[in-house]
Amino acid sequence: MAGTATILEDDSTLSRLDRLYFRFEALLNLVGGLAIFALVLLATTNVLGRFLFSLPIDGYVDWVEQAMAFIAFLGIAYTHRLGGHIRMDIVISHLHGRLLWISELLSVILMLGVTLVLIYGSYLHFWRAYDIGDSSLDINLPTWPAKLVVPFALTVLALRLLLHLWGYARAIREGSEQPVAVPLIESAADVAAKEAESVFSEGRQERT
């Protein structure tokens, strides 16, 4: 399912790193979001413009095409480190304690791999194409820069899942129930009362 998660935080080195590291994380997810408010704009100008006045963006499909690289890769650590991707947990659900940090450290381990052969292969890809100058079809923008996107955006997810593996192999090592900056994924029945209080608070603060 798709994770609602905790972070706790503590004065270790590792919650300090976890927070600092969180900040750059939150910045490129903004700037992914901006990316996304940009590609609005740009849709609304198009259609505007050819409805109006017989005058669309030139190379609209070309800048649409380069916009998804950031707006699909920048937001990727910052919702990992939420625990905001989609997972299954039927098993791990039901594991507590050392078994659980272990099985969620196995995990990441797995990940970090995957991600390390992505990182190698879309970084040729992106030295291909700034190599032989590849650009759009229409407008001939250059390609690089939206590739180059990519394997930025999985170095900084990289590095958010080597914290990830320091706080479960933390946890692991001390027996911790609540270890901090993992997330620490809440089951449907407290996100659904989380979800129920915040209304209900809301509600009485309009009555107030």
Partner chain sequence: TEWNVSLWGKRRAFTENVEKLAELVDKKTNGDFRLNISYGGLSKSRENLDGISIGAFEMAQFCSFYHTAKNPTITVTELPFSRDVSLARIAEIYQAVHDHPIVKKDLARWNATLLMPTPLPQYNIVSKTEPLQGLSDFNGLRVRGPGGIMGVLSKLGAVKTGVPFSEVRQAMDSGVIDAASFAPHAHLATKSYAVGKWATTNLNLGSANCPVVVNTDALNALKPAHREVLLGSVGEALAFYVDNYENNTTGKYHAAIKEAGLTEITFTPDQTAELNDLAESVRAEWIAKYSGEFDAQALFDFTAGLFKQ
Second form
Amino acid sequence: MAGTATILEDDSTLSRLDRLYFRFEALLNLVGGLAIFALVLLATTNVLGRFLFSLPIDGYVDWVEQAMAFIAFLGIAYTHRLGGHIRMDIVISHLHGRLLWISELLSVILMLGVTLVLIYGSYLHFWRAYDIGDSSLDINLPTWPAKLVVPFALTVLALRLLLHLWGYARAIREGSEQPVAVPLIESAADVAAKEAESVFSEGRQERT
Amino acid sequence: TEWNVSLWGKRRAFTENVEKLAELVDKKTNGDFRLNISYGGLSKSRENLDGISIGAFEMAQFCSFYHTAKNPTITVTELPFSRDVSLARIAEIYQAVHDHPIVKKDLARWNATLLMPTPLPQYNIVSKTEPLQGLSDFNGLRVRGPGGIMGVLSKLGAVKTGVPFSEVRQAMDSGVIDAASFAPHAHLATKSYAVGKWATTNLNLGSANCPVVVNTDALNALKPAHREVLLGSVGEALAFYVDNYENNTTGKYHAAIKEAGLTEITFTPDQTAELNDLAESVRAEWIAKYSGEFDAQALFDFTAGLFKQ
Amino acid sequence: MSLFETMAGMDSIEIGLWVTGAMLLFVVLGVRVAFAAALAGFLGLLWIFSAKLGFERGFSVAMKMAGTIPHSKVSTLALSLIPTFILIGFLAYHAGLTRALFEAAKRWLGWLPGGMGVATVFSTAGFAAVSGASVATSAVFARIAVPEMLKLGYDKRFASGVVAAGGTLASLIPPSAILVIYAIIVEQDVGALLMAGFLPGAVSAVIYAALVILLAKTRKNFGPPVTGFSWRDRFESLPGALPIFVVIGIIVVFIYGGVGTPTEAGALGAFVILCIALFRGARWPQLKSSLMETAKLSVMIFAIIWGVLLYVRFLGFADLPGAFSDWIVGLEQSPMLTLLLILCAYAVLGMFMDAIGMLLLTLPVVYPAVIALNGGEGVTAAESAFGVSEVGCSIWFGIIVVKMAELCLITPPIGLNCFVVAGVRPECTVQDVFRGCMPFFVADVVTIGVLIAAPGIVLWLPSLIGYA
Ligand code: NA
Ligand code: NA
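Starting from the form predicted alone above, please write out the structure of the form predicted together with its partner chain.
Every chain and every other molecule in the complex is listed next, the one we just looked at coming first.
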């Protein structure tokens, strides 16, 4: 389930690294959000330009296609830090203590494995476009910058996964029920409450 | 031996060269060598060259204008040569260009060997505006089309407007674009004429080059007998393709245009001359653009010579 | 024979089944759905290429192939609709549209039996026209509508149930992120699917409203209608809700009226709502939080899309969908029975899974089978098993399956909308909300039955723009 998980903090190195890195992840996510904003403005300009002046934006589709990689990938580590990538927790929500952290550790290892494969694969995809050449359909924009975003964002995610690996390993060693710096498993109801809260977050006020 | 072949869309006149090739190879080797054709399952059309270079599949089709930077040399065939040549002759010209050392070297960067062209007749425009009175009416016309044609038309003030192939008819209906330039099979696929009011008959500003390539390593690894069958079947597959395109597709398109009641616009010799002048500068720009990358002048002269013959 | 040789010797359908099994295992173990699918897809490619080329080259080819997918699959114009649709919903909240809409619905419809329930149904339906996500709609209305109903003496089970159920309308009535995702997966026109959602969404709302009135008439102490609003009050309530109609107007004019593409409609809608939010006092903090939330939700959806499409690429090499649809078509029972069984399977799966994840994981295999069941590519309505053409079948099945997925948001054990409503309203337990949703569950089953029996409800609007 999507949502915002609880992440406990203390003054350990791990927790401080976690918070520091989270600020970087949040910044990248904001850039992704701004790309969405730019997309809306671009499309609006395009449609108004066409209506009013018969002047659509040259290569509009090409620009949108380039922007999509930024939108889809820049926030990937931020989303993961907050437990935002959906999963089915019907089984692991019944686990506790070490057993739970071991299964979480296993999950992180699997995720890290596929992420590393994708980092290298997508890097080569970028490299082909950069080295041999590749361009967009209408206005021949180079595609390598957008292709480079993928291995970059996945690398940011891989570092986040390493932090989680550390966090779960520590939880297993200490056998703690409430470890720091990892998203805690919550009941579906807790998750939903968080999700509802996120809709109203940051000083949002109803206006009539 | 089994080869995977990456095409896209649906089976159509455009893919009959590959379909026929697969049929011939299968028959001649008694099923020892087979081509498994996949429509879109193995790759996105614009990444077929990547898939070939990786070695994920052994054969694929793509269009050179999808990504000119990946294959600058073969865009020479998309230049406006202002000549209406027969489909069979286009196939010969493309094959000759594909055998040119500069072109071979270009595709070798993708570990690819050009196997067979997909010759397309000259593109023509279907548009939904009021029928064109003169070339000046191209001013402000929003057209979807490939590089060479749009290079010429934009000099007349036309606006190149990209929309996805699947959205062409709706885009035309809603005024996102005013016109689309395609070969007959693509006008049939998009039913552009259902929305359009007029169609050109002799634009002659070129068409797209959408070759079929194979992975060079895979080709070299083939048993000599199989390789011989594969290479030896290209001519027959092309002949079948050309025959099918001319007798089924082109005719069907002309009938559809007539039935939909479109005004047919035929350019006068004067207008054609004016278009050719503009095409001349587009051709010169192409040479200038690529001279730093390869011997563009030589390749251009070679291609232009073939079109003149 | 070694394990490696045994694995190398399997045919691609066997490989397809093993890999699919592994993916389901990862999902059950709690691996994030996007990465479970991506991992399974990579392992599948690795298996297929290793069997063909040996492990070392096979690994290299599989890794390179997998590495092309994330960029390739998200870089399309059609997918740009998803972030814009999500952004509209967040901005609409800051523009104060929800309360204005509920107030207007109350003044116009409150006099009906169970009037507050009816008003809730239609205001959630109205908000659905600016919101692409069901859960957010329920969360917002749980805050606005439930307290008012409780104050007037409505049963708390009913009050929370109607909000949870009303939220599900957001996925049928455009803009809808889930319909866009469906269209991408099955390569159908996005505009056609968005148009197709309108009427079934409206029919659902009407059936909900009829149900509320029926409940109000038959149950004692149900809760009073709200009366006493003058016509003046009613008309005064309209301007606040007007932006909703502007957005609906833009979408209808663009897609149906043929002025532009769905992408442009989404962007222009987002722009209009943004202007209204700014006009009503929203500033950088609100805009920033909208952008952060939109980016996060978009990343989540895109990750599932590319992860699952990586698995789908493996399926393409293994040709499992082809084999599955051959098997489905070969069953000796009526196609309609098979379709109903497929829908039942979705109902069961939906009890445990999120709607988007469920559709993405299953459609690549199920969709070709349904199309084949109907009579395959290019079939006409007259010759088909379900009385719909190929294109019609793809649109019709999309609407039904999305409605199914929405149904699962209000069924135990993991009905997300119910959890959200219970989360917002401490006075309602999850059990209360599930109980309150039960009548609406019945109404949804009726709606799905109606849509199956009368595909025309789904296909009429798309047919006006030349589809189906
Ligand atoms: Na909606
Ligand atoms: Na459920």
